[in-house]
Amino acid sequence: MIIHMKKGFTPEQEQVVLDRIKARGFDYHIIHGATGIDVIGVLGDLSSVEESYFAEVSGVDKVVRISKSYKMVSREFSPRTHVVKIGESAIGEEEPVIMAGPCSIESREQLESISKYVHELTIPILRGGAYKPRTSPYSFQGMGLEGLKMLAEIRDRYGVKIVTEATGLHRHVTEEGKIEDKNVLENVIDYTDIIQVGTRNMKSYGFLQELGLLTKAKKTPILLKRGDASTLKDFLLAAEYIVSNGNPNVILCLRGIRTFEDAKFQRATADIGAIAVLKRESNLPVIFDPSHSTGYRDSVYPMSMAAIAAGADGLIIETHNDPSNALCDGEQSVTKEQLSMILEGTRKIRKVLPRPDYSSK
């Protein structure tokens, strides 16, 4: 439910509304409008509450019931796209933001080589996996805390921001056979600028709640990837878990979905059409991952162009200095030259096709 205050309302009138919300055991979120009019979002199961309960309060202009199950991330709750700022970059504004880097940090030399050309191409955000949850227990799992420290060093050296994936509590067996609990999420929060939630964790609702609460104070941006077999409603409700627990800075990331398609041709089915749906339904920025959506580097360029043309707010791309010998996702990692082509192409497309405006729809 959304409560619109009248122009010229007094703090005392607004407090009466807030007191009524709290008296019924609900939570609320206040949006301070640019025209001096506050909008109050009431959170909870309001099925038994009539609009008149709030509408009769002096100073209230109108009360609107939100029909969506995802409340705070819907356009009904806030028609304007929420812009997520990371340093000099603003995800959700007209200019698409590019993030690029290796799927996984393999060594100091590898990370330095890739970071150098990412910086030379003026890409503002470096991606790199320190912790890599993998389907196979025998696959390379990442360098962990050592990898996070390397990313922090690169950030200091080149002035880029970093995005890396976080998982929850891990149990580690020491050489002495003892079990130690390691909270990977807390390590990532300490070192990164953007926390990535991978497709495997999109439905880990306890993890999403913890993530929202732990980042509530600093509002650290969260890049939330769609699960490969999740509906868009599932996806938006996962974002709602984070936002409703105190962190509004969520970036939706599409990375392809699982269909009947043969993996010999493409790793996943690119969900380009979902960009327009999410932009219409949600007030969160949307970026696209052409690397995981295709699985092959030759497909990354055309899918990147299609995503930008469809209105994506940015791209997250895997790149490697030696793709043939990469420990993780080498087939879908583009070279420096291919990455440069993608950058040039995104700029050209956005000039020809301005991003659609969904704020008034």
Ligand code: PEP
Given for the second form:
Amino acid sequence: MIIHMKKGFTPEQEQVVLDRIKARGFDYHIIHGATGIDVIGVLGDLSSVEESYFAEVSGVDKVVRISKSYKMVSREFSPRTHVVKIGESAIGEEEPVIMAGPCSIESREQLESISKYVHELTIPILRGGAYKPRTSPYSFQGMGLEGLKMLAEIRDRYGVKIVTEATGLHRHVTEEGKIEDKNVLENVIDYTDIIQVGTRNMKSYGFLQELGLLTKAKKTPILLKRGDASTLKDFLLAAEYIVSNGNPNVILCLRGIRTFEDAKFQRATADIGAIAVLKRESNLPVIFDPSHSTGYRDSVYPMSMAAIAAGADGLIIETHNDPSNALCDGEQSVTKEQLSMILEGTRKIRKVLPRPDYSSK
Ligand code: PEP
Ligand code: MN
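Take the protein just shown as the form predicted alone and give its structure as the form predicted together with this ligand.
Everything in the complex follows now, all chains and molecules, and the chain you saw is the first one.
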């Protein structure tokens, strides 16, 4: 339920509303509007509460019930797109924001070489996986903390921002046979500017809650990828887990889904159509991953253009200095030249096709 206060409402009147919310055991979230009017979001199962319970308090303008199961991330809750700011970049505004880098950090030389050209192309956000959630336990698992430190070093050198995946708790057996936990999430929070939640973790609800709580104070942006077999409703509810636990800075990322299509042609089916749906349903920014959603380098440029035309707020692209020898996702990694073409195309598209305006609908 959303409570809109009247123009010129007093703090005492607002306090009466908050006391009523607390008296029924609900949680709330206050949005201080630019016009000086507060909007209060009441969270919980409000099916037994009448609108009049809040509407009768003086100072309250109107009470609107949110019909959707996702609340804080919905357009009903906030018709304006929630812009996520990272350094100079603002994700959710007219200009699409590009993030690029290798799937995985493989060595200092590899990261240096890729980040150098990513920086030359003036891409503001560098991606790179340090903890890799691989389908096979025998595949390269990433460089871990060492990779994270390298990524942070590059960030400081070039003044770019970084995005890397957090995979939760890792458990391993030491040489002495003891089970040891490494809290990867805490390491990632310490080093990165944007925390990526991968497709495999979108449904790890305990992890999403922990993430919301651990980033509640700093509000580190979270790039949440759609589960490869998740509905859009489940995706939005996963975002709601993070936002309702205290961090509003969630960026939704579409990365393709599983269909009957054979991986020989496309690793996943690009869910471009979902851009329009998410922009309509949610107040969160939406970006697109043309690499994982296709699986093949030649499809990355066309799908990037399609996503920007559909209104995506940005792209996250895998690129490699030596794609045929990449330890992870080489086939879908674009070269420097291809990346440069995508950037140029992105700018051209936004110039001729203004971003569809979903917020006023
Ligand atoms: C990645 O970004 O490298 C990755 C593993 O993505 P996803 O979770 O979408 O598969
Ligand atoms: Mn990858």
